[in-house]
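Quick heads-up: it's one chain on its own, the form predicted alone, in structure tokens.
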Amino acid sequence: MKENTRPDSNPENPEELLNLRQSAPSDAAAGMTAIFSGAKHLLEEMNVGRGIKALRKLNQKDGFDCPGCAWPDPDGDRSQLGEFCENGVKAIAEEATTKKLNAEFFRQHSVTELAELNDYEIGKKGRVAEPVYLAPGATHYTPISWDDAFAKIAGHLNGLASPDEAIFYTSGRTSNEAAFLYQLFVREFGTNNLPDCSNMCHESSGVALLETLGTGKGSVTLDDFNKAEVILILGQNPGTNHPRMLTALQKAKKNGAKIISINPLPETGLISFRNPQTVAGALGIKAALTDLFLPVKINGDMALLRGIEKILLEEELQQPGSVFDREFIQQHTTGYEDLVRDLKDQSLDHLSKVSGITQSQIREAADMLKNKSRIIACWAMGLTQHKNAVATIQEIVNLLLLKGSIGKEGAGVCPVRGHSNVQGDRTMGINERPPATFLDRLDTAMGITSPRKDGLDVVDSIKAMHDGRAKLFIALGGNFLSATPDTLFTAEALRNCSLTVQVSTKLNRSHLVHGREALILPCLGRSDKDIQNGTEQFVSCENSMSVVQLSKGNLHPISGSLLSEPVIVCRLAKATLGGRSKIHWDKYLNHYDHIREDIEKAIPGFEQYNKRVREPGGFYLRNAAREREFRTLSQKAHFTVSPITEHVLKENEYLMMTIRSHDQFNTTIYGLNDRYRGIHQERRVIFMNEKDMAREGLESGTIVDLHNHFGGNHRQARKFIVVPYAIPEKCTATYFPEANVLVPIDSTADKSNTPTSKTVVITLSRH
């Protein structure tokens, strides 16, 4: 354990620098480059057979779901070379590494020592092998029997004054088998408290979607990126976040759709793409996606999709049905009138201004989109995370509407999911806000009684713990110190509960900051082998698009030790409710099928679930919205209109938003390197214009703290290198989970409550 002597040091966000290395950005995502940073990545951790071994499986149809992204996999053949990308390699190889942190690791360990280290560093020690407690004031995690930690669980949960002071927090890697059991256990248990990762990342896109289309989900399907003729990307990096997303872009591409990229960076992955899976890809040979790029200003997205739609109204005036769809808006929509009153209303000056774009360019954008139907818009957490999150997403929609871009092939809506199951958790009943529905078609199907009262999201929960109304916290996967606003905030929180219970698989921030007791219960992943009872079994996840399928691992576990999350979530529900449960827990851990066969009682789409799943490629869910069936009270899916925002800066403030490095996939990092933006061995930097590195007397390379005051409170993040960058003045990056600690807790999303990761005010000192 190397030494600490850095007098800054804390345990919530550790200021090290490191020894950064700047070159220029990539001119091209994948290529040969990412086949070799994959294959590095995976022999650092396992031997060559085991690497190859779980390769074979990895997105196949008779194989496991990767732990990465909800991108879908291929309906028809999948590649024999490889269904995976750079990322998800690497996402395999943290998951199936052969290091393992045993009884002696911890022994030789604290936990202050540990939390010295930087979240790159705790990732890379390895798989926890056993489960261990802290117990009160010690130093040391110390093993503990399954028994006892299951005994220790429940004494806490039943020594509470109300369910109501527990939080259940789900990471999206979370199987439907296990979201299910949880949901149920929960609800059983007396509480709602369900919150989950979607609540910081894309609860914004269901609640628009929900409010607009009837349905809080995509409508399209991957065959449908053949057939679009132009296809928006919206605050989205494919090439880091969702690779395999740019075989789609490249081949919708080759059919002839045309790609507009509305982005404040410009990302390597959306602008050309080495597919390693062809010849050309393999000879370096790059092909083109983007064909008209818009470099956006943070948050000036609703301005731009407003002015679109201004000049294609001027257009449609002019020559009435030539430009938007009215049978479509006629038939099937309801608000268009109010719609066209406020796009007449707006001016396109201002809106140019908002947004960061010329007027040539939204004229050039419109033209694109003009005399074509089938368009797809695809988006991720740079709409989801901002104050107007939900109103931007709204406009995204009024734009399809307008033009009849909805329940037809070749176009819809299409929210990139950032976590492999965190669709099919919410569909399983993950949700601290049910539909009264659902939780009465479960109740009949599984003879209780659940709580009506609304539960409490990501950001209630933090507060909750806060103030002490919540005593004990347990995760059902993730990293949720490091995955959270305001981390100060967050882990005074977390140590104001009695007991936190991490269900994991390797080390992360969240075990080393810490309730008064605290647990690490080790589980099984989606690459290893699941035998109960003597059988294999298999769970089931859901992706983007609405494909359920199942997952089946085929690795030996590293640890005779661990169990997998459907046996704890039974053990604990067992251990917890004893005698008065309605439920036969036993029989879930005999076999996997008898989960499934009460799934099909309890959620709509599911019959014959047993059969279906076992179908290779799995089954697509009823998506009513992909029909031109919208489920609103109206029966038809709705325009809106929203207030433009406009972000009036002081001289000396910036908006920052916090992104991913290419070596990361949410809270995980892979490496230090960022190579398609040309950074090496460094995460602490802001990315800003070189005319504001001016302004301030900034050089390449400055240190710098930075600073918010949201709410007459001052949030600090010290030690940040100043890399000068290709992004709209006033706007400024910076890597998510260092930058955390500025995103105010108090700061959330219209309707959503997301955190507004995306535009926090920020301001500059020198270190």
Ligand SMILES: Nc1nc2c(c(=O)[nH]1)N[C@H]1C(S)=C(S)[C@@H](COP(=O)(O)OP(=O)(O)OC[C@H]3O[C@@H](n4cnc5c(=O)[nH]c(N)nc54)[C@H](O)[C@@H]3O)O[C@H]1N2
Contents of the next structure:
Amino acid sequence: MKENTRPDSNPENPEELLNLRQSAPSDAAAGMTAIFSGAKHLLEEMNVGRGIKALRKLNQKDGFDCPGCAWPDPDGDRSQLGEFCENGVKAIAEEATTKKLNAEFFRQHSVTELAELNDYEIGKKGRVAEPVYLAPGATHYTPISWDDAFAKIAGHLNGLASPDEAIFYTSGRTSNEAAFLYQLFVREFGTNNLPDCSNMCHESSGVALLETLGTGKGSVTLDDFNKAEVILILGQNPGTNHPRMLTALQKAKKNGAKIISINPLPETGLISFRNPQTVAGALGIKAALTDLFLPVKINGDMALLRGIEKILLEEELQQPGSVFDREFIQQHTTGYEDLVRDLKDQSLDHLSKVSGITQSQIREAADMLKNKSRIIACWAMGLTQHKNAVATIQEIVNLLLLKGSIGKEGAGVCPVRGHSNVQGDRTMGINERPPATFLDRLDTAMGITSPRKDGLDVVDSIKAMHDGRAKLFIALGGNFLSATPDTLFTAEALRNCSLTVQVSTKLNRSHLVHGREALILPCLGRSDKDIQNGTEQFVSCENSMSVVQLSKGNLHPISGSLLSEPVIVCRLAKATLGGRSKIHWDKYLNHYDHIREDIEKAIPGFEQYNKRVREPGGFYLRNAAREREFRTLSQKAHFTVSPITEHVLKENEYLMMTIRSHDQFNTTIYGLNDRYRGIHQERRVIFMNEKDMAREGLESGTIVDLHNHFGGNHRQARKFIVVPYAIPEKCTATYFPEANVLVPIDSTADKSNTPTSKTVVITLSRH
Ligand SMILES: Nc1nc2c(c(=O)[nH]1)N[C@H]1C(S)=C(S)[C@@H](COP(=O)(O)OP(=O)(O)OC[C@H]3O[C@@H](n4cnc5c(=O)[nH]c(N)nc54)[C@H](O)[C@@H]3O)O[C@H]1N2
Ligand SMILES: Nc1nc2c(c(=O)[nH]1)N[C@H]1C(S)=C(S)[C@@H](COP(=O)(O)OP(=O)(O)OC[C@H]3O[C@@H](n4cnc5c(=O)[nH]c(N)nc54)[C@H](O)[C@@H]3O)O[C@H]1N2
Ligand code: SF4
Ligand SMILES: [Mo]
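Which structure goes with the form predicted together with the named molecule, now that we have seen the form predicted alone?
Shown next: the complete complex, the earlier chain at its head.
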């Protein structure tokens, strides 16, 4: 019998349209508008004093790591004027807000009522200020003590038929310390079910790089940008998502680097930039960044790269040794001959057609690379979220290997990570398929016996919850419902659980679409001061370039009822494992140095962790590929040959990529504008090529419904406003998470199982 009698809450954003106003897309990113925009967000959430206090320590060596993206901070001096960008300020505004949600708020508002709000409105409610519990069938969350909350979770966990019935999700904002303890607890409990946001993000990069270079991380440092001759930027929108990368690109250009941008959209920040940290930039003088813009079709990158390689090969064959790094290829790689054979067989005509890039543009790109060897390739979600994502990233590796551009100053692979500590969390063992070497070392260091069976990633966890194989869901951060594909399917999966637990800072939709029972456990954020046992604590994070540094918040927490993430994990472990545990959890609660002592024992690269992390600016983790040590089976870097696939679309079908606006951090919606693309006060828009609009009989402003029929299921997202935009024909774009309802759960990348959020086949109908 179904005990839950309340009506189901809305898993989606409401369909109502707001008030779209359009302007021309911006001609350059940042400048004074960026400073004003950041300041406006900050002042809406807190008083000036608190704001200034936070910004003074943001990204400083004795301060806290920006809770925004994973772009690194300079190794040397950091600007006292502010070592951050507009979106860093917005991230702080969102986290350090003084708006708080206590028992009274949850008494006044039912779950179904809150779910009728859009994500922007939900987020603006504020920080959750005390632990709350939703009883079976209840309509409202009610306060619960921390002890009772932990006892409840422990009761559920210990009542499962198998530890594999529990799912332990992590979002990439979690610190090294919390992540290490979490995976330790989960493995001692008995499962590797540790899905994380990385499964939806750079998983494809990790798999691609591990297979070909033997190290699944980026090989460049920030300083390499100063030495590069050419920088390729593929499938990434740094002006919005990694704004301080623009400063690095500007410096690189000053040192003579050329930039090639490969993107279906002429993203404002990539094209030109006004550096707000320089007088000229603040006065509005813009610097062009991109030298060559290649408006590739969605998922046309592999064909484009293969085309460039084909032209380079032709030149190399005319003058052997003039274009390729023969010595490097000979000494360090395998598979060269196979690639050459394939390149000879390819037709440039076909590659040009599949990529959407003219042959002369492909030649222009090849020309820029021909005589250069210090080449950096940067990429993000525009490459990782496709069916052939792993193979596409391996095509980048092919290009760099041909040029000997790995393991050399000013050259290498640069997957630009998303969340500020997503890379560190993986290093700490947040991994559903950990290598045996990792588990062996963990077990020896900690005296536990980790399970050896692979766990479930994000997509497989959803399926397991959907069909009842998993019953309990715990999230250390994130917003699982809204971040994952196929929103309605995921909602059913979460509702099937007996208990869902969210360790969170802000209220989000995953609190409102839940299991039979639900808990929200409010935690400290990055900017919050963390005092344990009378002593101020700090945590540490690893950025996109493998620098580990400390992070110490300086703001007074908005409520005395918040616990830090490490403390939450320790208390949960103690409550669940009790006397069964081999781990001395109390010592970690006393001082986080003890956590780092154990990380040092269990994880390579963290020798003298407590000492080195206290050095200003932290320390680099070694990257073997950077030193031309390729940890593959053959000890060599691998060329790979993958088939070039073409999307064959019907007359009325389009490819849709789901992307971020300038006013959001993933599912946290800071505001309703996407300034650089000229969109204001609306998120339910679909960007289309004017020729496609004409073919469909649509005009600017027409309201359409979007449909996807993957696997024979009809998915629908209603009420999107058509916006004509400079995007290749047959390609469209919508914002994540509003369009996630259209992303099929069964459409994932080969090998990485990442949802194909950038290649959704859609049809449109007038609303
Ligand atoms: N302010 C802000 N910062 C963020 C985030 C945020 O939401 N807001 N999110 C963080 C996270 S978790 C991540 S992972 C990163 C994401 O950073 P990005 O990857 O920059 O984020 P997306 O908006 O998904 O942008 C993808 C870009 O790829 C392009 N693209 C899409 N499909 C293709 C394709 O097939 N080929 C090519 N060449 N390009 C394509 C799109 O036009 C877009 O410019 O940002 C991080 N930083
Ligand atoms: N269609 C589509 N879907 C996508 C993507 C896409 O491009 N298109 N991108 C994917 C990518 S790259 C990613 S990384 C995922 C993101 O997936 P998630 O990481 O799950 O989502 P976020 O929106 O980053 O999570 C925001 C929530 O985290 C909580 N939070 C914030 N800070 C903290 C903290 O310090 N501690 C704790 N405990 N909680 C905190 C807040 O409650 C906030 O509501 O989404 C993926 N989904
Ligand atoms: S670039 Fe990223 S990490 Fe740096 S301040 Fe901006 S949002 Fe924060
Ligand atoms: Mo991400």
